[in-house]
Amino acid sequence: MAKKLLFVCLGNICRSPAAENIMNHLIEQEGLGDRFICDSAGTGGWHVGALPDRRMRAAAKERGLDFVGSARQFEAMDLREFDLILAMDKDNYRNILALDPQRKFTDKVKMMCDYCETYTDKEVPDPYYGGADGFNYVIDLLFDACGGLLKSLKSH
């Protein structure tokens, strides 16, 4: 059976559809697409049905990545489909435990940066308010987490 991974940010425009789609890049250069299946959602509800943001697609499309998908906002019950729950920073970790009030599921989120193997950053920043230089930041520090996670993903 596949494991499911949920990566959440605040709109789920920027960091969260940017971990999916390179974490869904690497998982098929591995070969491995029967074994993992990649989602992202926002803990705010703002950008509901939207595309990632022009400039991370921008930033990817540099890369020769194609970011794909459409925002949706985090749901309690997202805690029980998902298997691992990866928050881009502490307030979108705190937000996703909130919903978790009897602590079932705690060990299941994780921070997006725990599996960096690279960078030290603690959280993934926003780079919403920011220009390029901030998307482009931000889309290698996820291939250095995702890469880390996938690698922790495989050896277990």
Given for the second form:
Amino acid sequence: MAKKLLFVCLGNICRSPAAENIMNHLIEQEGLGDRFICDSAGTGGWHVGALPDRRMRAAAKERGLDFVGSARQFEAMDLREFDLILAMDKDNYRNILALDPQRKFTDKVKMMCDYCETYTDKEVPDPYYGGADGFNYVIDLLFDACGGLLKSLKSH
Ligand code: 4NP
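Can you give me the structure for the form predicted in complex with 4-nitrophenyl phosphate, which would complement the form predicted on its own we have just seen?
After this comes the whole thing, all chains and molecules, with the earlier chain placed first.
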């Protein structure tokens, strides 16, 4: 059965849709489309239904990638539904686990940057209030983290 991965940030318009789209790109490149299902969500609900942020789509486009998606809010059911939940920062991690008061799903929730191989960041920085550089940085960082994540998943 395909492994279900959920990428989570705050708004689900910048970091987590980027992670989802980059992960799908790497999965397709390796011809592993039947082994993984990727989705993303935000702990906040302000942008529900929105496309990925246009600045994030523009940064992706420069690398020949088209980021798709429609924002949705993370919900408690996701903890049951997904096999692995990747938090972009510590606030996201805390807010995800706040929906698991019995601590049944703690082991499924990881920090995205734990999978980085080159970058030493502990969190994926929120680019929302910054300039284009921030969006480019997030894409580079997520390519590193998604590559490491895919490697880790393939070896298990
Ligand atoms: P994201 O970025 O969590 O990476 O999607 C943000 C998007 C929206 C807001 C904050 C961060 N906001 O405050 O609306």
